[in-house]
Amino acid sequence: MLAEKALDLVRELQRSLDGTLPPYNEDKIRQVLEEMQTLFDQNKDKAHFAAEGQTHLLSAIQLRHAAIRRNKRCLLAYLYNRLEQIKKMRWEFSSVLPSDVKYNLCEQEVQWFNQYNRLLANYMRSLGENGGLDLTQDMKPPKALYVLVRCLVDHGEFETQDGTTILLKKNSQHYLMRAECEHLIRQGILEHIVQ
């Protein structure tokens, strides 16, 4: 069926909107592009017959052209939504993507993430005084400046803003500034203990 593979790409992405990003489906994208090229070549071969007055070919040409446009829209929707999910992950996971997420990205998406990361960092550095303002720090307004956290994995030493070094060992609990540990909480290294 015409444009079915492109629709499968969109369905695949729609099924995974639970927060996980499926692997980049390069094979199916290549198949869709090949189908588009085949349809375009068929239209190009028949176009001069239609111009000579054989109007019965016009409906076939229009059908193939509509299939090309549908494939194009589906491919663009697939790529756009993947980039939107990657952008959302930058705000969730900070500047370093988890390895399982990075494994599902193609090389161009990793480059796009790195470029977006640089642009966001430059923008945040330009805001405010004293070297900038971290916009990713508080995704939700904090209720308190200090929070009690438990370390979920052995992470090693962590230096706070005032120069104090804290050893983050598994199951250790610490009372830290929310701004300092927000990224570690989002990465799954620390867990916020609600009192």
Given for the second form:
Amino acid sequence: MLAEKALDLVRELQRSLDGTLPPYNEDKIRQVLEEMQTLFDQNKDKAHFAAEGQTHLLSAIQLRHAAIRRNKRCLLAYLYNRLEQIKKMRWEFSSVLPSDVKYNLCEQEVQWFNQYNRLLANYMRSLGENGGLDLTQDMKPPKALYVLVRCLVDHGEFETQDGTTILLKKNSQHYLMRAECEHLIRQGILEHIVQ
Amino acid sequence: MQADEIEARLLRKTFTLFDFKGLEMLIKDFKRDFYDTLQRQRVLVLVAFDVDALCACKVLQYLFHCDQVVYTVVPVDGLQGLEQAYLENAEGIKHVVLINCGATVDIVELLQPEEHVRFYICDSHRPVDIHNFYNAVQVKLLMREDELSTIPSYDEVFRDDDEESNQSGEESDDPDSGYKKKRFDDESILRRQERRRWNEERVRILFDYTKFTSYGTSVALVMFESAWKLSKDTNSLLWLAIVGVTDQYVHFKTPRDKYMEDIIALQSHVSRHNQRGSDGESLLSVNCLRISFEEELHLNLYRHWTLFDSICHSMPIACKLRLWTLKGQKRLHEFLAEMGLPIVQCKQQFSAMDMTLRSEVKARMQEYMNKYGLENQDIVLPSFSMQFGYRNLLCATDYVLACAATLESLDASSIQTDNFLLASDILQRSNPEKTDTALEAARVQLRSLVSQVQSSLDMHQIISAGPFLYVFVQEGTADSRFFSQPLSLIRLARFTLQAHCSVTRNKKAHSLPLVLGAPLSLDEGTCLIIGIPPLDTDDERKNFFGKAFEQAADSTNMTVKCNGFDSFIIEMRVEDRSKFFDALISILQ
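Having seen the form predicted on its own, the form predicted together with its partner chain:
Below, the chain from earlier opens the complete complex, with every other chain and molecule after it.
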């Protein structure tokens, strides 16, 4: 069936979009592009005859053309949604992506990600008074400035913003600035204890 | 020059006096001396492994959260752990709070801290080390003043040695004046004599002071009262204080009088926090914590067990009826029958018992107890229970047992600090499943405790050594591993002593203390030894074994380790045991 592969592509992305990014399916994209190319070639031949007066070919040309357009839309949707996902991850994981996500990006996406990074960093640097403002923190307004955390692994020493070092040893409990330990919580080194 | 010197000496004297009077070693004003100085500082909190300390720590944490004081909590399991935890976390720390640890040792000597570090010690262990008490600069004590009245006065135990050195300096200044020298010689002899006498006196005073170890007010209660003075007390903090006080009673740290005193103090707080509308309809939401005062049945875990089992595993009643014997079992059946409690009902979960029976158990027990030689004290204990939601009606003693069982859980996959956090979660009350597992663990512990007591009685392992009784837990039995932990060990020793006293024909048994040994590690060949005071001094709960063990170890020149914070529990190698006991017998005679 026409344009079925493109739909598969979109479906595949849709299925796995909750928090992860599936590998860039280059193979399938190439197949879709090939299909589009064949359709286009066929149309080019037939258009020649149609122009000469064989009007019964027109409807077939139109059908193929619609299929080409549909494929194009699907491909764009696929790419666009992936970019959106990458963008979301930039806000969640900060400028360094986890290696398993990075592995799933294609060359151009990596380029785009780097550019986006640069833009965002520049923008954040220009904000605020001194040294900019990290927009990625506190995506929702925090309830408390400090949080109680529990250390899940032996992490070693950790330097806080005011210059003191604390030892993050397994099973020690600390009351820390939320902003300081948020990334450690995301990395699974600390556990946030809800009171 | 003479005049100058005299003036200088006078000045120094006034300065030492000033230092001593101007700085309080006790924290009298919690807010000014403790709380306000900690604001905007990083605080290190070191907590001992017991339920009371854990509760106090939770109260303190709550206070710190209120004012956003940044802190680090590290559980410590003994003096070594304390030292290590301090070394690891000391960087950049100016204030260290010690909860239920450190008061009985010279903390400055042990940790060698830098000059600017301040220690705040909140500890129920007594006696407090005199160096801690008189070091007003670096060490502050957070405890009740009236409990420290027995401490020797400053002049009795310390002496400013400046005079001595000054005098010797003077002597060397004018060596040619023979007459003067002679005078000085006489003087110095006198002084030396006086000094020797003073030293002997000092040793005696110190010995009297450190002879007995005991316990002061629960640290959780002290913390709670401090929170109350800051107007930051809540119902949950109150519950923590109750658990702390109950823990001291359950683990035989405070006598019943002291417990009652604390309970009465707590009760006024309870009624203040748990007021209801007069019509009884304006009840709080069911998800609020409600605490109520009750004359609670003194049966371990009976709400979460069967009544029958619970009776068999509660110390006072089990010892009175001698429930580990066949005859005792018969008597129990008789007792239950007389009370009109069908045995079928008693042997199913208490929560599944008949409603009417359930509500009458206490009244019926009190009615028929006299015939079986039971006293009111054995059966009821004034205590508190709390309700949180529909399911979780828990009384304070059960809570303590559950927490203690979790703290000392022997799960191979978890390390000790995991247990600490788990117990801390249980105190948080948020997770009923965790509480259920903890209660199950407590039941397992109680069962093994009773079967251990039974086997030592059946095999006549409790032997009188003259001045004391002793018994060893056999190595390699399935239950012995439970008793490698201090809290269970204390309960086992006490249960064994009480059970022994109830069966023995020896009239003297009540005035004999008990020494109990339990294997600690088979691989290293070490065992734990605990000594508890005799039953007839039960009103005081003062333990002299700390000092006795120390002397016995000194006289045999062997190494015993007292790693925990209780000096009456020591650790030693198994092969040294008999030598140690010989020394102990000769000391106690």
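Rigid core here is just the name for the largest C-alpha set that superposes within 1.5 Å across the two forms. Quick caveat: nothing in here was measured; it's all calculated off a predicted structure. Residue numbers count along the first chain shown, from 1.
Chemist: Answer yes if the CA of Ile189 moves 2 Å or more between the two forms after aligning the rigid core, and no otherwise.
Modeler: Passes the 2 Å threshold, so yes.
Chemist: On a core-based superposition, does Glu129 travel 2 Å or more at its Cα between the two forms?
Modeler: Not so; Glu129 is displaced by less than 2 Å.
Chemist: Taking the rigid core as the superposition reference, indicate whether the CA of Asp162 shifts 2 angstroms or more between the two forms.
Modeler: After core superposition, the displacement of the Asp162 C-alpha between the two forms reaches the 2 Å mark, so yes.
Chemist: Rigid-core fit: what Cα movement does Asn171 have between the two forms, in Å to one decimal?
Modeler: So the C-alpha of this residue moves 4.7 Å.
Chemist: To one decimal place, what C-alpha displacement in Å is found for Leu148 between the two forms with the rigid core superposed?
Modeler: Superposing on the rigid core gives a C-alpha shift of 2.9 Å for Leu148.
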